[in-house]
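We begin with a single chain expressed as structure tokens, specifically the form predicted alone.
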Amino acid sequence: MPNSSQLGLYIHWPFCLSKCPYCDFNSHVASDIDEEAWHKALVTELHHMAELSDHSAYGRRPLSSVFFGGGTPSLMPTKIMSSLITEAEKLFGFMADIEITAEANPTSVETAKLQGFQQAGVNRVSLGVQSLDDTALSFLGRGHSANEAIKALELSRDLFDRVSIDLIYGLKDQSVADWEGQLSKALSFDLDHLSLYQLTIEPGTQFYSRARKGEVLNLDDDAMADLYLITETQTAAHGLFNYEVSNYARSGAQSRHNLLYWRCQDWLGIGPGAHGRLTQINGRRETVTRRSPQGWLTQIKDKGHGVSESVVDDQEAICEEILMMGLRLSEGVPLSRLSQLAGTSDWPFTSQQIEPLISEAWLSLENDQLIANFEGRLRLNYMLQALLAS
């Protein structure tokens, strides 16, 4: 079972000005939003989740993090964000060093709202820059220019103690020199956190439909690995370490909220399509809310919550999630935690499963931690198949 009583809160705002062709998140383009109805519904579901947490192994406890995701949270009216933060503090209390993050896009309209978010209580912002090249931004379907991104970044640094940006690399025909230049420019802002993602083609996206017709949209595995090596080298030279496969931070600046996910700890999720996890005496409860914004709103009115799935995972499912998420982290996975779940004091894996991965130097064992090395992080899917084979 998860070994921490920390609790986070995820709040999903599902609306966007447009749908990016690579995005498989639960996001929807809407021109007319009943703000009052959405405000009331989110508060209602927040109360439901607070009551649900009363029945967890740790009971109701102060929040260590709040994360506004989407969709595009920077389109959320500031008064709603402020109200939700205030209500969450009333219901749970906040840890003294709580991290409150809001994702934002660097369009001029959304950038103008950043000061309001700071006043609402947000103390960390994650900017969806995605590229510092206008041609790439057009290819990715983004609604801002590189110049707008830089202006939003400069303003964010003035307003918030902690700022992170997202960049996507591995676009078709992207050269080593292009990525080195973009990454160097991003690092010149001396940020303490970067999220650097390889472009992947996800089912259900516009890019997926185009790729099925034969269009090449991203680099092949070898070229992508070359850019990944450059990413590792340049970030390390600027004092940022790769604490998760796609996330780089200075010591102490890791995303506390996302670490809850990767360490398989507890969080509550409200809003359409939000997921949550709560440790219980008999396992770990997984909640999922309805994805459809209108369906979620209707269920809130009818039932007082939008939860469509609520199941208690057994130990095998928890073990699998800990392994899948934990091997993404540079700190690795505590074997003692897996052994406890597996009901054994010995290794939770057979020698046939793990020894070939260690001999290839894809995995290493340091004290109690099973850690994916650099070469192993390039082969995570393969390693997971080997470790999870029954």
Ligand SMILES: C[S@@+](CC[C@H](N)C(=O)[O-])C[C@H]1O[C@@H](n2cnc3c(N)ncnc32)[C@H](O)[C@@H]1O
Second form
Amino acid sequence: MPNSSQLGLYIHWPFCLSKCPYCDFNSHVASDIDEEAWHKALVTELHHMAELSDHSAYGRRPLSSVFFGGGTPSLMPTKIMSSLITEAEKLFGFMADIEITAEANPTSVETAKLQGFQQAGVNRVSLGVQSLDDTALSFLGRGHSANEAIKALELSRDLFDRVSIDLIYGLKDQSVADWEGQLSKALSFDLDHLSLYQLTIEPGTQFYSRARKGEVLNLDDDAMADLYLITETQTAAHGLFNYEVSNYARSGAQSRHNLLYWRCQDWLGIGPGAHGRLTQINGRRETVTRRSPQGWLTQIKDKGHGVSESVVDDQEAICEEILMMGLRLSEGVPLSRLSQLAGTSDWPFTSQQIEPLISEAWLSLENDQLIANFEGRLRLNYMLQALLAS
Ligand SMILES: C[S@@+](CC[C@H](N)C(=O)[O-])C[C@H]1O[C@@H](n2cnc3c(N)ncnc32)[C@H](O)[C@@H]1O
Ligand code: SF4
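Moving from the form predicted alone to the form predicted in complex with this ligand:
Full assembly next; the chain just shown is listed first.
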């Protein structure tokens, strides 16, 4: 079983050059950013989180991962990134094999900053390529071409040992041949990690408003499932395994930081709208910071942190999270995590709830491990509803 005392740090940089029409992440376009104020505020919140971790079940301990996410962290001034890495190491210490990831957009401005990030201590880059086709990139409202993305990818591979790219598939009218072509091109770069997302229409986005007016923007469920199967087959043929619903890696190259979320381990979250989880003697603390960048900045000045919610989850919430997160992983959920984290040896579901899913071969229970099979992962929402219905 993975070591449950691991600790990660998530840092959210909420700014982007423009807002992509499909994106519901906490991302904002701002013309004027007070860099000094942001730098100071992030460091202040980092200190607050270090103190919070002193009261957790495992105390303050060396970090196993740091993740700069967004928004667009590749727009963060290198000086701030570097100072946060230095400060985090001073406050917590780093495990010898720490993974430090930055998400980066492949515009030329950001590509020019990659070397600085490497010097600051980043050792893994997750590049938002999204598509290798210019028409699709313009449909997705991206500010870069496929060629720029490939240049950024090549430079990233020269600078970093570990590089991952994000692609979105299942755009309206996308044919099987088109996706197969893009995927084989992506696989030809011989990366050890790919995040391959089906285009989803999220409430609050521009795509959502357009879809409500009747515009079709993505493929239907059946066509999406066909592309998902092709994705599984093509990546497997290149030695990448589908370790999480949308993530594919060579053995040992999984995103260590994201595994903390899916395995319900501990991480601290700083910056606007960042979430965190800390195991405590009496349960599991969930923290959320204020979502609005200006509101977060103001609260840091007033209170020394931007936390807007800090609650110890009850048993039901913990069980729900363990299942929701763990069933996304091909390794599944060790049921012993339930007793370890939620303090109960009872399963949160009855045999009447689980047996139909097992007999459909969507779910399997091997020793302690509950696993959603490939067919089950296609129906994850349905299965969770069936398992968690009271
Ligand atoms: C934090 S976001 C973006 C990071 C970075 N700013 C970028 O745009 O490349 C992480 C990833 O989620 C994926 N994503 C975001 N919204 C999505 C949606 N509606 N459907 C599918 N994938 C989505 C994109 O592939 C994106 O790279
Ligand atoms: S997809 Fe990335 S660049 Fe586009 S708005 Fe979202 S966070 Fe910003």
